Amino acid sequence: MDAENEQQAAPAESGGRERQAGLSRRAVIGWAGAGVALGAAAVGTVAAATMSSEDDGAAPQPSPEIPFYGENQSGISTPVQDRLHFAAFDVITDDRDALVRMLKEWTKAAASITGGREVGGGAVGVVPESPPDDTGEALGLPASRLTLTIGFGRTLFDKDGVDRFGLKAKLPEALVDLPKFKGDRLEAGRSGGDLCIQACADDPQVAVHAIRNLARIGMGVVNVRWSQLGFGKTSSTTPDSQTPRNLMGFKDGTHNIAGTDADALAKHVWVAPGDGADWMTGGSYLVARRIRMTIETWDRASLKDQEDTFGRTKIEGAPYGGQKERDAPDLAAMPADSHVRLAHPDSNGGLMILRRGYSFTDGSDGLGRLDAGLFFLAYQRDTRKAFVPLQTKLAANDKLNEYITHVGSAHFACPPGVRKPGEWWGQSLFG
């Protein structure tokens, strides 16, 4: 979905933030052993190339670590990673307490496996009577570019008219409850939450070991709600990369916003003084869908109007009207329903949003159909003024709509960064 409306992003959310010190899971290679795999996430672990060999004695060479310190949260317009894990979790106690402690506890454990550490006291080496704290698939693991970002839902402000922990009064405005687009068919077991974490990663089994060790620290405040794995990026936030392509076969994220383009970062995504919550100055409103494409149908479909339905060439990715795929789009030269046509900035009075989709698929769907599609995630400065307006205008018009179906729908603020140790997740809004 809305394959014009994204650009690629470099860490200019990150810049200038010191890497973490401490023990890395690096250093536990040779003696910890590998992580154990975890489901069909652990496809593609990286696990054996981590490990140095005996013979050559060379060092192991320091692993991509992303910043988890700043002043915005990372995973937004940071370079979009190969891997997600995505978790949406219900908040199961009033205990307002309760809920400052594990956000605290969290945010420790999120500096600690974002730097490629184990949490708290590790996965090995405690009283052995005693649960570790660290679970351990991910020994041996380098940090893989893991970043961990947070949202909170509407519900954790106001829950059917009940103010469970005093936050009623700090609910932005923008963190609208989104309307009914025509075509959705959303399921509540993949919609909704009182708060997210997005986990993203080069490896699927870091970013499984993030949420898995998160979700182990909220038990008894939090559940999962639901959670969604994705993987092929398809959009990106670093122009100067391949264009990914989705499973439709087209390359996706032509026009995102980049992460190193501040100016734009400062329009669209970052939420400025004055936007309306303080709180959120320096945050960002997040969208998340779940988008399943009829891929059975999609694959009937003759090439020129798989072309039509984007306005793209299938290959080269070129606009129709140009010849390489960056060329200016013309879009007179588009079907009127076409979605580059209708999705692009210039159609739209140059609103944007900045992207980070990746494509999923989850097995079928027990007719022998592939339930497979895109989850699709949207960071804007105002959700009112941007995601809402663009989709119910694809709703309505676009082509696309035969082949795909929104199933699940997700609103989320998610709050500035953490700017230094002993500062923790949601500190503006609790504090």
Given for the second form:
Protein chains: 2
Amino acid sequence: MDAENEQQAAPAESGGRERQAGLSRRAVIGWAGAGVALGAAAVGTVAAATMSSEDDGAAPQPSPEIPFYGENQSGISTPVQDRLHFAAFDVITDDRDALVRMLKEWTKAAASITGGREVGGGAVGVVPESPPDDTGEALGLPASRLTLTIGFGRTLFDKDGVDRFGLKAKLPEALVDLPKFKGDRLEAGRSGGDLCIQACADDPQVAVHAIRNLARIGMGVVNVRWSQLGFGKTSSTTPDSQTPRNLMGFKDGTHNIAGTDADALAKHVWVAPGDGADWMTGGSYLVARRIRMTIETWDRASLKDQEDTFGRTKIEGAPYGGQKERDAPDLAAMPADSHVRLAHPDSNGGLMILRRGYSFTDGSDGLGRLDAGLFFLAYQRDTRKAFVPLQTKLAANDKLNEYITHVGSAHFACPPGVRKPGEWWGQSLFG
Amino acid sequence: MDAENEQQAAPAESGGRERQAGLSRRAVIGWAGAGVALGAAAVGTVAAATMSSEDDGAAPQPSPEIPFYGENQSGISTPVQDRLHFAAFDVITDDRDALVRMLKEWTKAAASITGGREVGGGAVGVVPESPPDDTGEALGLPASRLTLTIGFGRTLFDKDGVDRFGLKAKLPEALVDLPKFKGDRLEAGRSGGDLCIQACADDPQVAVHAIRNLARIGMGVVNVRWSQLGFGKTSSTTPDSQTPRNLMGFKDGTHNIAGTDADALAKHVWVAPGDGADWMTGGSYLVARRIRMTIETWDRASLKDQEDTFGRTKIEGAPYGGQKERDAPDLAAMPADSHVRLAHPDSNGGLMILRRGYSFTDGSDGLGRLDAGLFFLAYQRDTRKAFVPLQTKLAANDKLNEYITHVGSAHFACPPGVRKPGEWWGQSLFG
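Given the form predicted on its own, corresponding form predicted in complex with another copy of the chain:
Below: every chain and molecule of the assembly, starting with the one above.
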């Protein structure tokens, strides 16, 4: 599995070539700012000069671009970016060819914007009589480590028994209808979806711009079913970085799978040959849950209650039995219903899932309270052996359930990566 | 008015003293991380050592703290921060004393958290049997240029004719009920409020933490009526910085009032003696409007239509008649219904308002579209002479109205600043 992680370490060669094929957003600004009038035909020439975002005199950013091409999709083992915009889509056509055309267009656009370029490759604004190819709100912004990750929902393969796109035979067994867990209060308008796009970036404007432009390209083929903004990451896949805090004020993502741990990724995250559904090899299954926190109740709990609920200290984040956040926990020292004890791999036969959730706050709930919580995102090799048994146990026993409610749920099969220009999202499924 | 701007240039002396009176959040982390057990009584001693956020070896941040104390509230002429959490509150008690007590507690908490310290001054977690004073999710984060700005709504003075808190005689004439403008489609659940808090910071977690902790302190006295997250600023009050783009892809805040322009602030923003309602001297009137953009329609408009709508070029942001963003516009070169032409001071007898709006994206609208737009925030010396005439004209004539709808509206009187520790928000009104 080593080769699959090279994309994180250094830009793939194909990514480098693609980058030269278009203007960076900042280069476009410099060019337009100079007042030079160029026709569309001249764009290729300017692009050949390979202006990079470092050429405009601004301070260089640390690795603002995450390579789009690779064996696995980026946005899974990639170091977790600061902000999220996640969207689930309904396919509103029965025309398989239209859907495939859209997926090809999406792929091309995704390669552009993750590289810090515009949709359409940098030719914004040269045809006054047409709508611009790109909506423009990210002009002048760097790539901001944007990743775009696509997933396919079960309803794409089989919707109420109807095989809409001839895909039913390719439905992976692992892409189960999630069972109803104890305490679930799911809202249809925040659940499900035929497709999803996870956009992660360090700048929310870049993540929102990406989803908005893909939705625009998909007009007539897909509708946005629901979307979720995440303002703060709650997990890290970089072992040496500071673990962020959730809205309960706790560090809850300490023992996550590291994006650099090829063995753990191979064992727990990437679908392997022989796992079933060959087209998913190199892919991963994504569970998304919108978890509302009743923070007003939580805030009235004593510090001891709060710490007992997690099995960690609040300020340092040390597990019971340890002094520091990353010390080994003493599970027996925790209450039997504490979150860390119940969820720890040692309590679950070594089971691990890769988490990359985000905090959300979406206005108020009409009852005088903030509508806030955790948008939980987890990747795994087989949901039946990971999220389903773990959540079944947590839903029944976790002390945390006094303070949280799952109100949205979705499950997607995220295919392997697009390896080079010309390939497209879903090619292994539709191709 | 020069003295009123010193708070932006250098930390006020009183702010410096206050800072020494508590632990910084990062110092707390270091202290707790070392495993030292300290009782509450010892906290003062540790605080006297004046640990600053620079002491923990992390890279220093550029001016992470905006002084809380000053003649004017911060968050108005302050350079616009990247992120916003705005909340409007209903007062749910008739007890004036309880309301005043809360305002005093809010003030103390605001002074702490804008200084990068915890609510309660840094004693988080020393009493296991009690709920922590601070909810904790900003532990370890710098102050992030957080500002908290309070405002009072008309209903605090007069609600359906009832003088709930003995304030009716102090209702400023300028705090009018905003008229219904042409095209308004206001939702009650996104409009009005007895109080508001504007939290601006470069880190959204810090802004959300601030609102959440104030809401918590106010439990039993206030309810959150509505709240709005803004992910990207659309205006700048710093003339030499790059103007951000709104979700239409345009730069729309170019000719804003600069936070350093004392003459313009005195003329257009700060309430002066003799303006009426003495307690508002040094304050400002805030209009908040949630403006939904029908971005799907906008995205189908040609580049020329889009540029004609604003009266600016899209990529460079140059006004018609100019080459660069900050060139003087030739208003006559723009269509008569273009936004810049209609809103420009030269078309309005020199009228200016200080804008500090933010883009929002709040999920989808149930019709397959993103619920996205601009959360417009504008400060002015007298709303009757600024926002009201300007919006009356724009609502009737602006070409932009084809693509936007005002769905939320509120109007607040933001009192002068808290000048030193011991004073409190609203003291000039209630005191």
